[in-house]
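This document opens with one chain alone, in structure tokens, the form predicted alone.
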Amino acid sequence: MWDHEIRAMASTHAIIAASVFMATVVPAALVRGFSVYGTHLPWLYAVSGAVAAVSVAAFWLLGISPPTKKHTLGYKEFPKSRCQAFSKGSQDKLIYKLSRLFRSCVYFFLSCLFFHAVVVLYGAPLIESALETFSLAVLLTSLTTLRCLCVLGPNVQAWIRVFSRHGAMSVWDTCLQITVACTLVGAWVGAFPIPLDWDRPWQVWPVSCSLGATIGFLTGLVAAPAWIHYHRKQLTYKCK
């Protein structure tokens, strides 16, 4: 029943995973001294930018986008001519798209601040290494919040619904649940080696957390379509 969606999901995830690989390999081949450990922040932003750009493009090409408003003031009015109706409708759609884009950017920035605050509350330095902490927040936002914006749009109520119990209404909602959970768990597990006195380069803040988040994200990209495919006969979605 869900074979088409699962294939599209697997293809999208493969492209996104390839973008992470390319963001790691291409700069290392072009820039001398570029590495995950040695130049961690540039690598972190390269991965964040690659995942963001590829995710937006992939979801747009697949047509996976939040529903648009069909009933606005412009549609309730009845202009005198068809030209006026077309012009009014086009203006309303443009204004709505620009408004949604602006709200998505605001949500992205607020998500960065939220993750930054959460990481600090979990023990990250408040003043020292603030840039590193905020960079980790940008990575977490790119791997989690951006996907929510692509699928659900800047709609907090839809986000709450999806991440509540039995709140998924489509395979893409289930995919969001799995990938976001894997990413956050990966970042959390990545913090465990930091206090150990092994003196390894990957123990420098926030290398292990960002690596854990990235590995968790990649794990989620693989696990989501596999889990949905395995349980596709048991999946039932109801409109709420």
Contents of the next structure:
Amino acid sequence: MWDHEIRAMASTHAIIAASVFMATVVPAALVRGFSVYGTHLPWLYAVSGAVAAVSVAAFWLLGISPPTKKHTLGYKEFPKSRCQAFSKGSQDKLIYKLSRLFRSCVYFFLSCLFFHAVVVLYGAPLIESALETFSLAVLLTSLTTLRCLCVLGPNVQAWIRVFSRHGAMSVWDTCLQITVACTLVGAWVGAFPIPLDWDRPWQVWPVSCSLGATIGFLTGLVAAPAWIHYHRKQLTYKCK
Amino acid sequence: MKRLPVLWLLLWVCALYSAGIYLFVGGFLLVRLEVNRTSTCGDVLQPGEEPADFCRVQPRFRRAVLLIVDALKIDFTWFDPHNAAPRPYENKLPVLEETVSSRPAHSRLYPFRADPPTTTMQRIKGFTTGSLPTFVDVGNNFASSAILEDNLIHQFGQVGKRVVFMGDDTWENLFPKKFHRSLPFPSFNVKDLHTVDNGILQHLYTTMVSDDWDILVAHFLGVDHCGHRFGPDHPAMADKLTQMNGVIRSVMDRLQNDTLLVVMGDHGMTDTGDHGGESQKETDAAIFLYSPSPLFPAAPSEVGGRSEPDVVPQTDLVPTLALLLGVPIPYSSVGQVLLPVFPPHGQTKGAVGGLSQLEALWINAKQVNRFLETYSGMAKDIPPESLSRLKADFSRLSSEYLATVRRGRPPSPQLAASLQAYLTSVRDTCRATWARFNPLKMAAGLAILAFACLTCFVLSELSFELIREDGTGLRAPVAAALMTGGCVAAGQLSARGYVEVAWCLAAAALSSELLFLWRARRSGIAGAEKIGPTSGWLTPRRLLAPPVLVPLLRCASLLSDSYVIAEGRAVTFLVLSLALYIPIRLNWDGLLLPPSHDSLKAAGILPPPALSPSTVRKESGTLLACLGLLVGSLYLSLSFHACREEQGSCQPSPFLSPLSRLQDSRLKNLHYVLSVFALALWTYLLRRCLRHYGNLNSASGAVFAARWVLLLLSVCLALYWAVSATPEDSFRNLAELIAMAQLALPRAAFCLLGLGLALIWLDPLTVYAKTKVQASARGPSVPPRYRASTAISPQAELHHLIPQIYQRMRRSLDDDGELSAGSEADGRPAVEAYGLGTVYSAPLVLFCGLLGMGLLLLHPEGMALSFLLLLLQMGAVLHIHASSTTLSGLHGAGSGCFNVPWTPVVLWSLAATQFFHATGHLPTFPSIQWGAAFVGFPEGHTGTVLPASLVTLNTFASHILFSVGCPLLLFWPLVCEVRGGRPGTACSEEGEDAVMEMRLRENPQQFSSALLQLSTRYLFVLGAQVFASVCAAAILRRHLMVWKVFAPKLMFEASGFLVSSASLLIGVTLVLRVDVAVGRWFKRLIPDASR
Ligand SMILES: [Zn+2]
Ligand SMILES: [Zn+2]
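Alt. form predicted together with its partner chain, vs. the form predicted alone above:
Expanding to the full complex; the earlier chain stays at the top.
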């Protein structure tokens, strides 16, 4: 019964995956010496930027609306997007949109700090390669938190709620669960080759982790529509 | 409660594991057979074939002086005149370089490469017998026993040379009664830099000028001890080396023409001053040869490449000295003569009784060949193909040589080279083969361990059924074990005439395991029909669940040398992952946040919430706060790690070096204050915890221990640290006092610790019962009703009491059959029992706390911070476990189901490994903190048991603490029980009252089974790790890193397991002991109150 939504999701994911691919290939064609290992940080930011831009645009175009509370009725059609704020006329709405946008930016930054802290706690060097660690945090944020922001809006309560067994309230929530879990698990698994004494370029911090996160994210992009497609009979959402 | 069955089952499981470990280690660790035959003067070793007395020939030197400077690293002996700012260990031995450059024909300085293990005793064995002592001997460093193989000292004695020895008393143990005169000095105390050296210097010069000796051996220990105490990069090392320089100079001045001087180190040292391993820093010592008469026929530049070695292997000293001094080469030597000291062929005429290079090589080769033949006849471990190749080589060489000698022709230069090559290949073959395994024993050990793990798992799954049955089902397996063991012994006795214990053990363990598993399978099938399908726990979904995945990853990581090297961080990573999994999982189940009404009620998915939203919020808050604490202590614990030599850019924690090593006094004070602060916090937290639960009120032994022993112990520790940190030379007047305090304080602490632990053991109850006045006023005929209220009496408040109330004491007593039934309720409480709710956990917490302090005493002072983190982390894990249990409502049904899930058990056992690293330990032999043996015994020991056990306690401190505290996992959810939040549950009719641990007493059977299950689960996780490291050692036994990484890891993992299992048994026994005491207390209370 969500065939339409699943199709939309699959095509969105294809576009996002393509953007990751382009972010890797296009600079390599344009800029000399660009490579995933060699110039890891530029690659990382290219991927983050591409994914962020494409996600924001795609979710805006699709009109996936964060479930807004009843008392904020009226703002739920196009709650989060950059251009949207200007296209709507009302002063009220504009302020609301702006505050949402602002909060989203704050959340994005806080999430970067959060991921940075978690990665450091997992054993990343505290001072020496802080820039690398923070870049990884930015990548993780744009792969996970940004999606949360797009789908759920700047609402931490809702984020926490989504990640429970009965918390998903739409196909997009389920999709969010899958992609975020895949990304984080990918980054976690990416840490495993670091101690090995193989001396490969991708063992350098944080290459393996960001590669793991990206691969996990891509897997999630593929897995989410497929999983939802095959389990569509079992899926029941309470209130959309 | 069934106490003995639990204990017996645990003992049985531990015994199975130990048998497996014993068998595997017996088959894995290298064994070299000692050939106890000796060379004699009549041996046919002469250049010709005619028998002659070897010892008649006038030797090149009549006398020799051997100065052994322990740990004389090659770096210490180089002299660089251009070095403007030498480090403390550089350029301090100029005499060597001066002599070598000014008298090249008289002296030479070489790097002197020791074979691992680079411990002093093995090295002395190595350079007196010329053989290669194996890995197994490492453990003998405490109990050096006499050398039975043929050796230089023995040969000197045989030809009547008088050997005078002075220095390190290890020699006296290795060569008892072999010396003409000996002046041994105690070597064990590594803090003592001067006793041995000064003792030698008192006698060395007087002995030299007298004519009462032929061989003089002096073994100086100061440099080595200075390294152990301060490291090489310390001013004390400069002083010590300068002193050695003076000694060498004065000895050289007193030498006569017929005397050879050898100055050598037995091994090197790492940058931290330790040794024992096989890194080049440890193996490369120095050797300096000198004689007042020309010793080297050619200057080093003249000889050129071939006969001038870059590095002298340590085994080569034996044949060289033997031939220079005219004694037979010891029988089992595999060394090769040092060619530069022998003149080339045809130049021997001038030298006195000298052998030419070729003759020396020939004698050497013949001796080595003889040893090889004897050895290959005794043991079959040298591969036959290399043996036959070596034999063919030798016969070819000997025919060639004999032909040359017979014809009197000058020999071809290739002959010497091929003789050298032959000797080298023999040594290499020996070195390779003395890594000999017994694959059969290894396989048996592996099988036993695998089945032991399986048994442990089955036991933990079936613990309830096993306890419910009357017997434990242990009788048959034990009987089977005894029977098969006996049968195998009898069979061996009749077939071979002797019994090999290992195989009896193997048969016994395997048979009892298999019988148990077979029976368990049968009863498991019977049980499965009742419960439903329980099988299928090996599905991929369950394998990927973090509580299974994390231990699997941990076990897999033991198979990779990189992960073993990075073990400390890897384990921390896993612990963190598993800890983060807990709230994520709870949130996934919708249990972390109070359910929002609109959504859930509408959906009707969840049953009515068991906990009120405020409780959920509070518990979640606790959980997240404790998670924060856990994560924080995990992160901070990373900064207490030591460094392995393989970790290149690693800085060991500054807290690891004892305070006395710090030179900056401000830093020293800061460290001291930090340590004392940690210690005080440790004490305070323990007391605070006990007081909070009302366990500090009674007058029992345990409470006395908590009140006074804990405090005194911490004062003792703080004083001891202060005393041991004072620099020796700053308070000269107080030196005696300080020395006394260094002796007395730790001993007092040990006594206090013993007293405290004994008190807890003897009188573990921490319950204070207050009988109300009405109770005593009542008539004796009325059966009492006990009730404890949550209300805090004013008196109680005065004492900071939190009373614990136990309403259904009577019923429980009825269960025990202590009181006849037929009572009436009068609705009023008669007895308030303070601290009854934590009656089991309080002694355990106290026991752990005291034990932790005792273990801290054996560590460097800075480790107090790490121990504090350990305590905090323990508390955090316990609270997380308790909160998640409450949140997931596991205890909610009141079913008395006290199962501890796998996650906290895995977390607990991994934390033990994590803190093994965070207390500055590493699974390598050089990193063992030998200093622990001298805490309280600064003069050293006479026996070996006490120092060995002190070092063991130091090494496995965190294993011990976590294992002893393991039963706390069972108690803590009950201790942190949520009061009044459980409407409609069966077990607490009077909802407001806390029952806490008394719930366990109400369900004695579940208590026993839960305790058994928890212990077996813990043992399973530990056992799986041992099994993994055993597998690693077995699979990778020819790996490059096996002796450096896997074998030490296996030894540490295995001994850690043994220590842990023993500690776990202690912890469980303590719980059972408390249970006995509680039973008695109830018995006593009844007549008391009914009076
Ligand atoms: Zn030594
Ligand atoms: Zn030493």
